[in-house]
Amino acid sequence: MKMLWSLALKELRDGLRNRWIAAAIIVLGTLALALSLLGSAPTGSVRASGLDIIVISLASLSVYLIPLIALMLSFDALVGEFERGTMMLLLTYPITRWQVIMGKFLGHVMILFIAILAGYGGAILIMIMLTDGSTEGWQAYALMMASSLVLGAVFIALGYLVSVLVKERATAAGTAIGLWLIFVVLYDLLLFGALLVDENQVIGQQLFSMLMLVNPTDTYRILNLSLYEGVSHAAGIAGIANEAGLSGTLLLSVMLLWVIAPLTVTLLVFQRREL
């Protein structure tokens, strides 16, 4: 534990100095704070808070920001070493290939929940401060800033994944934006074709259930908006996954699998791979 740490403090110092943390938390803090102020306003809706509104607004964002920072943060983690020849000193140390895959991957996962704590809990408090809002529905949103914390681990690990299976950084490179559209934008464009074209209704509810399962930032969503009754009536949503059996422990665990899946394929691929 105490190599384990060592490695996570080094890529954490490693994104101070490279500015990832204040750059992430920027960007974050900006748009949730201008999608808070301009969420904060009446609803009109006795079931759905000011922060219900915004936790739906930030979500939505976080589908394609989220993904992206983590990919950009761990596509070069192990690649880049490589090129560098920095990995072959590394190993030199008494550590072993499990500890460095595990060491990174910490530290990486500390990047992220201090931009998504910063980030999305400072403008939180922020627009309460000046608006003087209410904070109901605090529960929905701070479910929206740690299952943030999930997705974005799922594609470092997918990040891992690409940078042990490629030889260039380059490759690297284009192969996480290449699963980003992938996972963000094509997969739902092509699930929401296939119902389209699908007349005699082969896909049921269920199917389409799984179906959506299937993707994580898609487990992501039904996850935040389904799970409160505010958030799901706002988001015109409700009692859908419910109906569908998706209940919330079940959508974390597939998130939590897509953590583990791909961790442990770059663990054993790292493991065979020669330096």
Second form
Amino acid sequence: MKMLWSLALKELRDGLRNRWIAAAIIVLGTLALALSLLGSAPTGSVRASGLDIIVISLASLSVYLIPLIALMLSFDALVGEFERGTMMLLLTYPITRWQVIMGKFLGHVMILFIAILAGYGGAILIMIMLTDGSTEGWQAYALMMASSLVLGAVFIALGYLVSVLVKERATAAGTAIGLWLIFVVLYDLLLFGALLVDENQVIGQQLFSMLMLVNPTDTYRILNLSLYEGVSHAAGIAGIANEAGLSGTLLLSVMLLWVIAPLTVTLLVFQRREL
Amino acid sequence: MGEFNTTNDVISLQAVSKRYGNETVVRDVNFSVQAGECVVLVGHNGAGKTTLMKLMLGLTRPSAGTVEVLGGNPTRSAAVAQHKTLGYLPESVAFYDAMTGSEVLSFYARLKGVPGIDCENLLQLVGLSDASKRRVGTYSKGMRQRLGLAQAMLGDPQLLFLDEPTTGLDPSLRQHFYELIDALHKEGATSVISSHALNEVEARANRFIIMKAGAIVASGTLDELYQQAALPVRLRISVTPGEASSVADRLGSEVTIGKVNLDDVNNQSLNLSCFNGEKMPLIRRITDLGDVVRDMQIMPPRLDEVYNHFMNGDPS
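Could I see the form predicted in complex with the partner chain next, after the form predicted on its own?
After this comes the whole thing, all chains and molecules, with the earlier chain placed first.
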């Protein structure tokens, strides 16, 4: 456990040293602040609940940004160490291979945690101070922050899987971008197209919920846009999660499964790997 | 060293082969290393030394045969705990470039479970005190090598694997490095060192294993290697000026042993060579020649000649 922690701290320090954390905080914070200021303008005086509205725009932004940040953090984690030769030395220390993976994972999740907490948390604090100080709807915002971390963890795990499977760093970078495109852009595009063509004939409610659960970014979207009534009303998708029988627990469990599965496969591949 | 029983073996390899695809990089290797020994693996680049080290470290699995280190298979999960007592310096060692020298060393010290260790002292020992606050990315090859040595020495290892440890070290540091190894040996450490040449400093080792194309071509102590190589001893005698050719004639006709070559620069010296067992009779013949012989030098085969003999298969 101590070894695992030492490795996690090293990753965290690397994140601080190379200004990774600072950059992520600035990107997340600025965009969150910009969106919340813009988002509050049209609602004006009729706003039902301030923070709820922000969650809608911010969750839509996070779907793009968080996976990208997570993949950029993680794609290099293993292949980079194989390529430079530092992994060979690391494995001659009293540290098991699963500790290497979990230590890195813990470190990268901490980096993301700090970035989300400071970026999104800071933005909302400024927002509250700039407006009337209302904190109504904070639960939805807190859920958005927490689920963003889980979404990040999903893509850190997927990044490791890429990192352990490919032979070169450049391939890992390319594959990571490909993964991002598939999960964040193409999947939704194709699904949207299919729904338009289908006109409710084959893709019923059941299949649609299934398709939402297959892609962790959609699961994240559903979780944030439909769980709290205030948010779902404003987002215009009132109750779709309830109708589809998707509870918050189920959605979150599915996301956690998306963390565990890639990590497990990564570990199995890494265990067999000869250096 | 057959009198040692097998329980003393720290390392034992039996019929070990390793293939990568169609390429066999280690073929049918057998050897063992006893506690406290310092064994040097010698061979050109690509002879399989690094692969052998990786096999002993459990970083890779043999295609055939068995590897045992510290009483078990090094790839088993329980072997990881034994890494506490192990030091490894990889060939052309790489570090995390963004960290400073002392950060790298204290990171490895924590991993090894010796966080309280005096890293600054260790850095001083390898001559890196002045650069300890600099990023490792700015280090020269020699400095990386020294940092590599420092991390290999963390926590007084009982078993050291050093892959080409002295490349990139200047001669004085080389000397200093072997003093460090000696100190560890006095405390009972065992070490396996690889080298691409047999040089004088490495001759401090107990035993040599010479490898060529993945197989062992010779092994033994330095004396044993000299005997196995059976290279001729060379003698050079100086005689009264102008007498060399007549001395050569007398030796050549009377002495049936060895070879006589006339060094005819100014007809006053001769080069002779003979095998080790014939050396004393030849010397007696020469002294029998009397005052005409002014001086005599005996030159045993050099270490690199022994090495070349095994590598090329031809006596030089």
